[in-house]
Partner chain sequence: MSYFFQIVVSGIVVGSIYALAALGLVLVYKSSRVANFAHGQLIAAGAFIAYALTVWAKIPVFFSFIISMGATFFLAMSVEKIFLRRLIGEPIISVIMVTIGLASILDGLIYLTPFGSENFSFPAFLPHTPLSYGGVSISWTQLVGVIVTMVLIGGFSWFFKKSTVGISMRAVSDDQFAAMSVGISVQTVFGLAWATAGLSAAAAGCIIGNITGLNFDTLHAFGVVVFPVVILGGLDSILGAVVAGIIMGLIQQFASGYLDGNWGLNGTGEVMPYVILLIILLFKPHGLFGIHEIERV
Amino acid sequence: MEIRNRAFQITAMLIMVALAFTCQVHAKEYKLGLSLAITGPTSDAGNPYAKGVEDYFNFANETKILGKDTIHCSIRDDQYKTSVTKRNFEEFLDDGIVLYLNYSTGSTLGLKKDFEEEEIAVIPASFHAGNLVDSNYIFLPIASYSEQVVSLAEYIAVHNKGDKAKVAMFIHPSAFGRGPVEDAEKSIAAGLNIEIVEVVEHGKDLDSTAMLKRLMSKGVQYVICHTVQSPVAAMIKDASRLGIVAESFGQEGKITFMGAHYTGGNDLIALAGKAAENFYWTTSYNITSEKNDGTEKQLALAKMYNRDDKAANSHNYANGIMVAQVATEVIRRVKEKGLKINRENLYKELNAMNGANAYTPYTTVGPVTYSATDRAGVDMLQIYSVKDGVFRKVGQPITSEFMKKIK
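Taking the sequence provided, give its structure as one chain in the form predicted alone.
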């Protein structure tokens, strides 16, 4: 009897080992890559973005969103240097990635032909509309910078009191900054009732006193910013010192400051302090100063992975979470169909993410929709304004009417 029991125990152990081995064999790891500026220029955005990507993929693996399968996303710092980004991308390809997450406008434009040759879907952190020109494989997470800037211009046209509003644009000296200018001008030609008085590309010297006095002398009532937070913070602090910041939207004799995604958020308030009051800003992301189910989940994720308050409340942390959500969801959908997780099938599934198949992540104010003719993800934009030191919603989410006319 003892020998028989012993044999039974050994057989049971062998079966358990075999089952465990079988599970290991069948569990698959899907490789992705992300190259971005964790340090260097724009790291104030890239650092929390990287944390958002890392945390959501860890969450997806630990909660078994893909069952036994897991995602491994290699994250590398490129310090905002396109040459380093290209090297990182090539090494990711050698490692067998099935989907790629890029960062800057410059590197996305610079690697556009590589993405076409490799036939790999790419989700960048850049929302530059030019990324989509002559491209089949780039998918913007949210509405383009052009759509954001034109939406702000439309808001001005609707809410300005008096004659045609006089507007200046304060932009980054790069393709990233210049991108929306042409579309704003096209919208004016199509009937948008504003006048662009001047377009200013800021330099490294961030003293804006002379520029602001010049804009005031030209009767400028609004400045739409399209750059990153630090130059905007420096400018509005100078404007506050000069006493020219509008206390209400369109206040006569003052300037109302506005900006697209990378100009705003809690980082702007931290940099500018009280000078940020009444700054108007647009993005497609939920922000944690507005409590809802999505922002509660964002804060819970940050807490789960021991992120500090600055990262947890950053809209760029939300941005990173969102691209990881989209990547995870498209892998899940392909897997659910019983298809192989490869570049081709992921690309096809992204293009099918529309209509009843739209995807709604908790990080955004609207659903993600892609198709063969529409590769800008979230079409909805929310305008926020700083009130009593925090960003608050202004109205309901919107879409640009003039971008539809000029496309």
Contents of the next structure:
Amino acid sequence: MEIRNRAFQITAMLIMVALAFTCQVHAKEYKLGLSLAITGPTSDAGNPYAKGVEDYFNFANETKILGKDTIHCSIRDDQYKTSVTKRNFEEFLDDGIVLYLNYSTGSTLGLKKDFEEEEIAVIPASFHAGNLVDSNYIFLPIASYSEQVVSLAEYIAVHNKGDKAKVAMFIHPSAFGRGPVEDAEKSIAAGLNIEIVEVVEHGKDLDSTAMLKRLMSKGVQYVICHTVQSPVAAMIKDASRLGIVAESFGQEGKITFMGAHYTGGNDLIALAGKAAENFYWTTSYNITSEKNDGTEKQLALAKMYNRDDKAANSHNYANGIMVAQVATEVIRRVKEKGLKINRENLYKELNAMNGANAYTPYTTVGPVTYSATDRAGVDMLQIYSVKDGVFRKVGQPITSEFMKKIK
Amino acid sequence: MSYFFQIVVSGIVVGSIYALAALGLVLVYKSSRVANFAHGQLIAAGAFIAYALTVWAKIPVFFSFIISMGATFFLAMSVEKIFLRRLIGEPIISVIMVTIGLASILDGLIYLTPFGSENFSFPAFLPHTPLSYGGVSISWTQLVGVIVTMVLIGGFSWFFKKSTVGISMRAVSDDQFAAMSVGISVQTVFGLAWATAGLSAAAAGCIIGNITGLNFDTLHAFGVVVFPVVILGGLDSILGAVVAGIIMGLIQQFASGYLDGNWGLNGTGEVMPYVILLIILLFKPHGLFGIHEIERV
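Now show the form predicted together with its partner chain, given that the preceding structure was the form predicted alone.
Everything in the complex follows now, all chains and molecules, and the chain you saw is the first one.
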């Protein structure tokens, strides 16, 4: 009797172990990689971006968006060095990642061929239009820098009082900065009613007086910035001191300052203080100073993972969340179809994210639409302007007309 | 004409700040013949300490700047004591390599704080309305920057020429063993050189931080940006740093004001100082005020 009892106990235990093992086998872990600048140059953007990615994947795992399956995203600091990014990417490949999240323009351009060879879909934090040239595997999260700059130029053309608006561009001295200039010039050739008077590539300027006075003497009414916040802050502080910042859009005799995604946000206000007032900025992201369901979810996520106010309210935190949401959603869709989660199927599914299958993350002002011929995610852009120390919406989301013409 | 004078004023302002930022490099080189590649990190540290005291500890900004200069004085002195003291007598290249490593360590430490990856700005404490005369304007921040620079540079010049400690530092710079033989403590002199460099770096950091905002990348880059100033002035000359700083500032502003945007030129404000630097060094390889040493063998 005792032997039979023991045999029963052992059998039951074996069955339980087997069951547990089976459950383990069924719960899959999908590996992703993110290499970015958590420290080093541009880490003011990279740091909250990494937090957004990490928090959303944790949230997705904890709320079982993929059922029992989980996402494991390795996040590594590359200090904005392409050589380190490449090493990280290669190690991620060895780990068996199915989707890769990259960061800078330089490393995205530098590794473009690797992405093609590996046939792996990549979503970078760089919105450089050149990323898409000769590339099939790079998916921009939102409208390209070119689209952002041309949209701002179109906004000027529509709202400028008087003849052809005189515009200067203030850009980062790199491929990242120079990228949109050519598309802005092409748009003008295609009929966009503005004149680019000068393109200024900035350095580490302690005083922009000479440059600003030169622009004033040339009759410049608008400056479109495409760089990072710090040089813009230094310039608009000087402009504010000289009393040449327009208090309303296109104010006569003054300059209206505008900028693309990485020039604005709370970091610009933190650096420039009151001089940021009336700065116009465009991005495809919702911002927390204009509350809606999406920003509430963003703040709730940040609270859930004990992020400080600065990270919680950063548009780069929103940026990170959005990229993680897209990655999670594409895995969910492939899984729903009963297909294997691998590079090939995720790539196909990303390309199918359009029309009725378009996906709207909660941090963006419009849906993500990818296809085999369009790999820029959110096409909509929202213009914001600083009023009383916070960014406020200006009108409704827009899309660029001229970018469609010059493509 | 006001455009011309505005550029002159801007050039002098920028040049003065360059001179102040360069001063720390000169002070360390003057006493130890070492080019300090961690100088930018000291500039950033000084600015961040001042910000933390002002905003977090609620100390009035003026006192925060003074305390920050004091704190960076001791920080730099400690750095010298911990990392560099044991290298006295070793080849200069070894010490320079240590300063490069030191820059990485300080980078890493700053990245552990919010200052490593966030942006801040000092609360406004000077009048916002600039001083203007005849179409030429200068902000209060810039004016204070120029005054602080001149006071510090004047003070250091006096210190090196007239004070016993300053003369000891020059003696150590000239010949360490000879200085030791007359009872000068080389260790103390090196520590003091680093400490005063830290102090001037903090002053530069506070002024630059007020102008550009507090961004670590921007601030520590000034440690490298001012190298041409030091080379042009002559590595061991305080007067040289001032003159070269102002020359660089003027060249930068004139190039930006008159060349950029014309004849298809762009970014000349960044390039021209280096072009002029190369030309001057062709004729004066030791810089404008550098000492041409002749060794008898």
